[in-house]
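Shown here is one chain on its own, the form predicted alone, set out as structure tokens.
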Amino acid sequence: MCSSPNGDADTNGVQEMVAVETRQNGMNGSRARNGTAHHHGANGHSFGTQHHNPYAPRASDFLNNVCNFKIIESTLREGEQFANSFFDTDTKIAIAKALDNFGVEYLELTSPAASEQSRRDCEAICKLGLKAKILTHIRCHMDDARIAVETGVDGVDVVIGTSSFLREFSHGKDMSYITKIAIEVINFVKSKGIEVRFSTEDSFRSDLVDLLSIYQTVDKIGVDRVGIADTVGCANPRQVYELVRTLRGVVGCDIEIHLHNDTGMAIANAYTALEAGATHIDTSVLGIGERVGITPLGGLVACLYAANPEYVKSKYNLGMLREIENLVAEAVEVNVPFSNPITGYVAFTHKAGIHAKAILNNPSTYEILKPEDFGLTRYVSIGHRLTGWNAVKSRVEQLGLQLSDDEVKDATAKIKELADVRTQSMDDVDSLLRVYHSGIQSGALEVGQKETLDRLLREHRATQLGTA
């Protein structure tokens, strides 16, 4: 499904792009054009002066967990709630193994109480011997808990709705009942010697006093984590920060957060939650889940990489991200979006002339992520009206042609002229450059001889048609 070098299915633009080496560490050696030595910045890119990373956590934020977090990967639970999802056992195992190789700390599976096949799949994944801990997600109900603990999971994630909406229109229970059943289920799971998390559902539309009261209660009886859920995607970063920070002050256990993306806030909210003291973030591959899904694994990784690339590289096998996303995209019959962080096919493509010039000199000018760290390639698109002569010069050098700067600028003007009619493919650009170079070398062409160049191009096309 995804034939693009960077993983998307639609690659019409790739033929007009060229993979580039920067002038710092590619064809022009390891020094910049002015000859000064370079050092490595926060993203591993080279530049002349050491810069402070503005995205890094501040030392004063003593509760900040941006550099001390765990991912609970929920593609095999939340992801099963995506409209297109149907994962058979083999697909679930393939996804579980891929995510484990990537390095996520936890895999969350659909409740074994959901169906007999769900139970068998849960047991099968538990027997794989993965490095990641295996969790299953259940209702706050003793019947579900009894089934869950028999599957071999490392932990059970318990959830119940606490907002007035869910108490009235979903399960119909009051907070006294919720507290009572939560204590019963948690104590039962703990008695089996496995992890237990208790989460409220629709946390951001629940009463704050109700939330803090039940979280304090379960914390006192030894729950491993409490969970906050933005079930309808209504929260903004300030609300997330305030709730997590408040909760951090009243419980001593870990804090997990589950964020839906209905208003496009899931990645920002996840990052803010870590800043406020959360320890665990729920994700799914490509963000798939109920409605428009939850925090996407790749987007969160991109955000956290910007804050501390070395830490993220040490935790996760970043080169596997594209493979995982393609695997899940194929399973649910969608394409990896062109705008997807990191793996979208234009994620590391540069088009405008001023961008291309700077990228060729120093990638940090227009990239906060380093494509090589994700096993991907940087591209400069040159067959269009916005192209610049520096980008064309880079292609000339890659083709092994000898042209002066004035000659490259003259060839670039012709590319722009043709691209005003239609975008030029990479083959179109290469043919023009070779014809231009041949004309210069033979003496048949000089800079500024537009009619001569047009004639040479016509003759070249006629020759090509004659030999076709």
Ligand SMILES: O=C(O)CCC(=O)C(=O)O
Given for the second form:
Amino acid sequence: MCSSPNGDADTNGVQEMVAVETRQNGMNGSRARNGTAHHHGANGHSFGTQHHNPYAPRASDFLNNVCNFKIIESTLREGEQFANSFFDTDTKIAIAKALDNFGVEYLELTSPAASEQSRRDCEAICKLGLKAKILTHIRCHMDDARIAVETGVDGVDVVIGTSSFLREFSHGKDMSYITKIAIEVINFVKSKGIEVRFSTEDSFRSDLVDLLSIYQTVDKIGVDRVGIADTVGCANPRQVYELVRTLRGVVGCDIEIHLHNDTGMAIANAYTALEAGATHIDTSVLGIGERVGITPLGGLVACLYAANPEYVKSKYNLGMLREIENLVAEAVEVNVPFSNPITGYVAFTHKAGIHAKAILNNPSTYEILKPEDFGLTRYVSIGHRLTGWNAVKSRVEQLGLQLSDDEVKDATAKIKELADVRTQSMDDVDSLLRVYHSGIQSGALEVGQKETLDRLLREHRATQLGTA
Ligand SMILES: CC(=O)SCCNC(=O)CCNC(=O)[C@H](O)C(C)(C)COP(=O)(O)OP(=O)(O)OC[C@H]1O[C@@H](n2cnc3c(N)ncnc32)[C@H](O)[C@@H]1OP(=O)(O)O
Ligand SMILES: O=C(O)CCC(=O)C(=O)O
Ligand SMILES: [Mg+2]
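The form predicted together with the ligand is what I need now, so please give it after the form predicted alone.
Shown next: the complete complex, the earlier chain at its head.
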């Protein structure tokens, strides 16, 4: 196991990464906060946030909607449906508080009809006095509704399957019964003075006429939100855009969307839904949920930040993301994936020499997310065969060594030669640079004297091993 540049324990086999600071940020190479001896930290840089970025992508329709969306964080509902999940009361409360501090607008909790403990936990979370509104998620059934409204929640999310699959094999009800029971449940919840949302499970495999008809019916009786659910993760962005856009044209209430990630499109679909006029997006931390889960909170935040960083920074406490993901990962006994947006092991690590040079000059060249906005650290990896002399020069400067460009290039050639056999650790690279530097200082070494350098390195190794 090696330690991630951003401090997470990880087993993904990325080894011996070393890092240097960007030129814009000075060259005081400090040890990474949480890394091993092989990891050197590189804090932020000065581009971007206060100034217009002339290289940013053009604003899209999305920017018109991005300031109005709300997150319905469902780790404590959909996330409890993840195969590994078992949340005791303390864990639920810790997750609820963390997400509230992060700034999500809603927390969705498992139905109090699921079990006695689920009901008690729902009541306990309602009593925490969080800023986020507390919702619970129930079947479209009066028994569930009666229990839900007694828990102290701010709102109830009601769902029923409308696809022929679910009508036939799940609840066995036809559209006219579904419409009748939906009206009854919605009116009942509304009569208690709390929010009510009505959603159609498996929307993308439901008949469009049925869908629009029931959405219009519930809109007319004053539902606060209608929900679209891609329950099986079958939708693509074009289908999401079309359904949300069509629905936007026929209802006046808010539109929520719940997107499963079976084909890896949950984040893209969420983005598209916002472009099309959705107002509420369901997420869970790390995307946990049934099967491979739903739109992950971190991934959604990354994509919204990329579109409108200042707004997203002002809305959410981004520095908490890693802590929240670690909390949930630990609770459900999984690792944060190496490729996770923002918090993945390598999310801010740059390797190839061409990238490294540009990143050192201006991080915007190869980064659209700024690690410091998430309390994280950028790394430039050296010691491998793709290393270039610019990255090595930066490390030379961090170490306080004086070498000319030709000398750095000469030392880089040696690093690459060694790295063709085995990737060099940070300590290996530092030793080589120090040996090279003292050889130059003492006059024992000149640029291009490969055999002398090899001898100096052999002698250094022997001294270290005590065999000189
Ligand atoms: C796509 C989703 O994720 S929806 C949310 C899923 N969440 C949950 O299932 C919460 C946890 N679930 C539970 O604890 C249980 O399933 C309960 C308490 C809800 C129901 O338990 P049981 O009464 O034992 O029924 P069971 O789980 O076997 O079957 C589901 C029942 O709900 C009915 N049902 C299914 N979906 C709905 C719905 N959306 N609205 C109304 N009734 C529904 C089915 O007809 C079936 O009832 P029946 O067997 O009495 O005819
Ligand atoms: O209530 C909803 O909108 C979504 C329910 C759900 O989890 C799903 O359909 O996958
Ligand atoms: Mg779901």
